[in-house]
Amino acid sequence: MIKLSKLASAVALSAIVASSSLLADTVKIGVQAPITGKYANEGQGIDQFVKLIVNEKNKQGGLLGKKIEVITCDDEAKAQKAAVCAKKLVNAGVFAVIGSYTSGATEAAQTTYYRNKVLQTSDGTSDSLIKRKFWTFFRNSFPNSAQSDFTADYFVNIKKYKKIVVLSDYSSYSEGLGDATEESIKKIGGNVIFRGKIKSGTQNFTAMLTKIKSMNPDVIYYSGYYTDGGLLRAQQKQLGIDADFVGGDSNDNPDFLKLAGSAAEGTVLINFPTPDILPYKEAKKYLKAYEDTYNMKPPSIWAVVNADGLRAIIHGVEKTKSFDTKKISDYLHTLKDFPGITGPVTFREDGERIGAKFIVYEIQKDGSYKVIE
């Protein structure tokens, strides 16, 4: 019985030390994302060039010679439920997290993320989210200001527009970009008729737009998604309202033409330039790589910030030769021109992208997208 009970314990032992030298090559990566609900496209998309990238990593020996896992929480883009995968990913035990494609949802994740030393990078544009000066955020896209001051000058210098209506829905990222368009518009001599704010998901807008119309304004300005952007379009183009309709960045998606029909044709959208003509070696390789993986082309922009964020964290840990969060964050913050697939990444001290640049698309009337400035 002793020589039974010490040969079992001696296969428990064997069978744990081979689990932790298992644990012990393998590294996680948390993405963070809309798997479901309105803006699950986005977050498949982000799920899905995640992927790419860390297949492509673990077939050239990983990271570090360690494998590369990666674990999927849908947050929905809901507040409540990315604080739940917040926790969920770091009890997993991973290094970092890209996502999540809204502010609000990125925002409601931060904190944890922070104070378990978890890395995170986002496309969320709200300005809040580098206010907090979390070492461990960083941002891989534009902040709401950046787009602001550009909106601003094309509606006022450019297209000489004297009647501006602002809209927006509740969600931090869409109210803090059209606060801060309607701040830039205002600070170069511009002037807005009307600041309204729509309740987001309503689909009804004619009460709104019924108001609107009343003030005859030269353009409306839509802060907010395309699940409603969308919609507002095709409501306004109904309700005879002879104004131009101006999308931020995030109304910049396939499903924005599906929700306003033929009412998309003269839509003007402002965005970073989409991943069809970006000019970049790497974008066209891992553009060509993400449709012949996955049959389609990435739903927007998004997915592909959100790739060059994790390539960005991959590059740290490689420059540090570490999984040391502190020390890649440390390496990250002086990161500069790294060649990425939008672009050249660098950050500032506090974790923001700089060298933003925007474009003008208007849709044609066979929904491409034609640059107009």
Contents of the next structure:
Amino acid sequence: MIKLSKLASAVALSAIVASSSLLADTVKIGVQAPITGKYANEGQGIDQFVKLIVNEKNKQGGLLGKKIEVITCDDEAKAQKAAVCAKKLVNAGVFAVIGSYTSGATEAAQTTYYRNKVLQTSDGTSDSLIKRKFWTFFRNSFPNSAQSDFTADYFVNIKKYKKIVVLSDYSSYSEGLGDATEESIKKIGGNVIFRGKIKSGTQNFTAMLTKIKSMNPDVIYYSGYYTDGGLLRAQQKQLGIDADFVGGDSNDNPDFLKLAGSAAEGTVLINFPTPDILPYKEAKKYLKAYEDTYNMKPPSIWAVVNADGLRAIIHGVEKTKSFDTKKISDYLHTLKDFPGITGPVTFREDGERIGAKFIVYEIQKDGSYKVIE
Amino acid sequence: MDIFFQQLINGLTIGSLYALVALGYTMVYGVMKLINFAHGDLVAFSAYVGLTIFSQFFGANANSIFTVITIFLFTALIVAFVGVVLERLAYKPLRTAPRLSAVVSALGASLVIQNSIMLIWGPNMKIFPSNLIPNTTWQIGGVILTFTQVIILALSAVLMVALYFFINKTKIGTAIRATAIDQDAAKLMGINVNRIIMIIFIVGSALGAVGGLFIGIYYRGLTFDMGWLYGLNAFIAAIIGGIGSIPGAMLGGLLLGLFNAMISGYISTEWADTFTFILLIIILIVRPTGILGEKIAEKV
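Could the form predicted together with its partner chain be shown next, to go alongside the form predicted on its own?
Let us now look at the entire complex, which starts with that chain.
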């Protein structure tokens, strides 16, 4: 008899467990970002911004009555780790993932999310991210090709540079942006005199820069990340190369200024508007909330566009009144002018956010940015 | 021609850093026949220690000669101490064990140091302030020479000459050379081998500390895993010069730096590392003991 009652209670217990999991009152959202490693400050920014928005949502009663739980996975901006993160987050039962920061890590995780019907939104700008046309994937930033066209136009038509050097590192984002920029410049008749690649993290770029010096360029364009960009700029100045230095979007980080030191002055960056000059109503509200919560500004625009990705997904869930990712995705593909922190969010059929708007800044002596174009 | 001389200076600067680090590898190998894989991480550690001393005790802007000397001295002391502790914990218990065990222990120690750096200072990039050494530059023809480069070249040269005299002209130096040839015979001659090994680790770690600090001052961006980069290059330099040979490590370091700069400058930056390994393979085939490898053995 005892056995039977035990069995009965076991059955009852499992029934409770099963039903409670069916009626779970939480819904899970994943964050896949480089929480540690070279780009840690970007990854932590993304994580913090997501948690800020989720907390706010939970205070308002959650999403369709369910509390949102955030599960963060650190991909260290490495492809292998990203693949592990994707499996981990899928197994944890997330319905959407925010991230990652780098195109490489995003791409490595993309297929896993697609197969498991998990929505993913990233700031990765590599053109290849959209090529596979996964219905689960949404890009919240603008593709390299948009940036490269803008950069080429700025170099050739506005600054009238005659000798252009294009440098990148070997990451899929940087190489892609470098190639796209070279192509765009050539397309409109500009003159790229040197296209070089550096190995990220090697620190010593003097050999290549000395070679570049002999070519007497008007401008050195670097399409990689701030960790190498700041050093490149410092070593360029140290070698007495007078050329302008223009950095692509990923050089836009406070650490660039620290690495370049006094050489930072006069550096030009091409990116979206920085968080603090975003003119939108949502921007003022959320950036203030971010500063109040974490006592710091978001590390860069990238944390903010990722936050917009989350807000778009939340909006999609609320509009479709379901957690069916296919339905949300269909809705998001037709989303038009959703008021985002980084401006109106409109997604194209293939998950691309449209309406690219770039700005050119110059770094001032005191480290502040001055918009010049 | 300017470009050539500029590459020469670039190459010599990075080469002196490799040489300083390579000395640590070669001295330990010379005496213990052990590749101390943790040495590169000790170099990274010293850059962090130097940065901490600077930011904790000297505030933001104090580029006096006193500050610089103090930072170098204290960093060298701390890192030398850590080097000795490392030897006591990771290598001494395995001194009579098969060599493979010691190598595995070295790799383990490397991971421990690397992860300790990550836990103490965090995984994010730390940035060395740019105002420790004045930003003066000189222009000779079209060649630019910075104050930092001059200091690196001069101090490395002084340290290497000092080490050369220490090893060749002092009593302890003789004892070190004797131990390098035959530990047991050295013991029978009344040499305290434990003490010799301790001195080796003190000197090697202190030189590595100077190298690490220079790396921090010259390149500024510090990552917890940067030790691997410099460790590997210095290790290659030590092999090229002839591992176990002190002049070999110096020569190997300078040669590797120059070789790398010239390949990057005249052939291709992308292929510079590949050429480094091709050079290594050629040296190992043509002269397996390295350029100055045998000389030191014959000397005594």
